[in-house]
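Okay, so here's just one chain, in structure tokens, the form predicted alone.
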Amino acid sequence: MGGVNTGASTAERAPKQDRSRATRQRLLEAAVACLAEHGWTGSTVAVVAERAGVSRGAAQHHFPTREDLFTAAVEYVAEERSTALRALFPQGAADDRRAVVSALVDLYTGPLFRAALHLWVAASNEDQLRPRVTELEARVGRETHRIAVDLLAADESHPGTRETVQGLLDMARGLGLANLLTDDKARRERVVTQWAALLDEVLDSAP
């Protein structure tokens, strides 16, 4: 008999921890709604707990801060961003160094982007957050940077190669922020194509 318990134990674990992923999920994709939408005053525990459709104390089960919350909002949006990223270009390195531009300027054009915005203003302000979001920030620097020298197929070993890379994710995110006010989608793409063909100046002339 005791053994027909464990079984049926075993059993009922797995649903449940499905459960908990799947809330976990619902809470992470609305902290980054709610981000984009309301910002950081707007956003508290109990509204994102709302709009998940899950109780606030399951919510403080998953998250028992607010800056844990949003912390992990923000990593789950920086993941979601370099897949997205490197499954448009699954076989690595691109030919086509223009769409690999384009592509690294969408991530810094959406809501995703928005709401990882709001947490840094907040953090600029909250002291219990800034060590946090400055520690994650720079992770997710070097993550996209390196799936940018994959995907363009950069020696670092030339002088000048990681800073115009580098210059390259800061121009995107600029354009990014700027898209906070306007979306001026045929300015971007000229900036793109200059990119572009600076990259190709760059990197193709490295001995």
Contents of the next structure:
Number of protein chains: 2
Amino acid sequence: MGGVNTGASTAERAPKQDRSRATRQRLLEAAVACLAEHGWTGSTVAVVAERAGVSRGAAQHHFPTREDLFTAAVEYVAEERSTALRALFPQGAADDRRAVVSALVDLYTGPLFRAALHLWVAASNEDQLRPRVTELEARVGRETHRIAVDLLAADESHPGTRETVQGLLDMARGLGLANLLTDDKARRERVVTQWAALLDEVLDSAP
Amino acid sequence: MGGVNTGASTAERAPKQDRSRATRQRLLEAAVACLAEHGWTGSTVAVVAERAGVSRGAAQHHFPTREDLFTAAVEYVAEERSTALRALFPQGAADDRRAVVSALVDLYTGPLFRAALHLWVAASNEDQLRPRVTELEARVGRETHRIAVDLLAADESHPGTRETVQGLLDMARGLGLANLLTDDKARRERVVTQWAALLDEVLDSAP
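Okay, that one was the form predicted alone. Can I see the form predicted together with another copy of the chain too?
Okay, now the whole complex, with that chain kicking things off.
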């Protein structure tokens, strides 16, 4: 990508690689949307390929198994969302903790969380899926924790601070769950306001 | 049950009612276990009837539809757990908030939460199930909130206290979700310890 042009064959290859990347990306985005809307049972490689406007063969070339496609999809979208979250607070350590808590909680509402939840729940009953999803969740969880610590300017060398941040992310996940069947936005905003205030006190009063 | 015996017909009816109640209870318990182990897709009235050792016809007499059986089952077990939780702290307002937070969080680990989660996630994609589960969750959620307020001796007339307790229950739900694929007990206990300490400060320092 963007290297020195060493002749016609590279010039031809580059657009082909771009197309391949674009196809892959369309498949990943379609997979998350499909999972969020139809759940694990209704999500197959064929359904996703059709939704992405990609042939079944091309989809299977990129993702040999259903597990490959859907775990890659949730990871891809989670990375996109992490990048977007960091971009929201370019200064890093934030002076507005209410905004940071609100943005963290937003990670757990919307299509990505719905998709991840379907994958998670399916994995709890399917031996083939469980190790893949367990490993994925651990990785995404660690990254989200790192972002939260940075954006909240939390000093994890203080005893208890690590668990305070973890509990906050557990709360965010629980708020996401509460939003699954009904629009829980009004209540969620009140909880976010209250806990952001508590967090502000706790993180700044650490010895 | 336990009334004055008004003759042979009542004496005969009572054991029959007892049997019917016992059958119903076996079905409800089998339904929750089945949902927790096999998820919504693997849970049918027939599978539950077999597990409970009840004829298919008897099961359908008690619960005409699959939705009837599984929503009743989750509600029944949730009520059992609420009663057990109150019994753990017979004095009501507790002096040991760590123990109360821990017991509240325990509501969201184990088979009942797994079963409820499967039902919840299935309801998000199934129009027939959604209104039933939404209504059930609201009812169970209100009752759990009431118990939490009582056991924590939280004074909801103080601004923010209601949201503090709500956030705690959201956290408990999120901790349950984190426990779905891996045994998260060690981390959970550390989070419970930290948040119980925060809660202690917050609830007692309310003006």
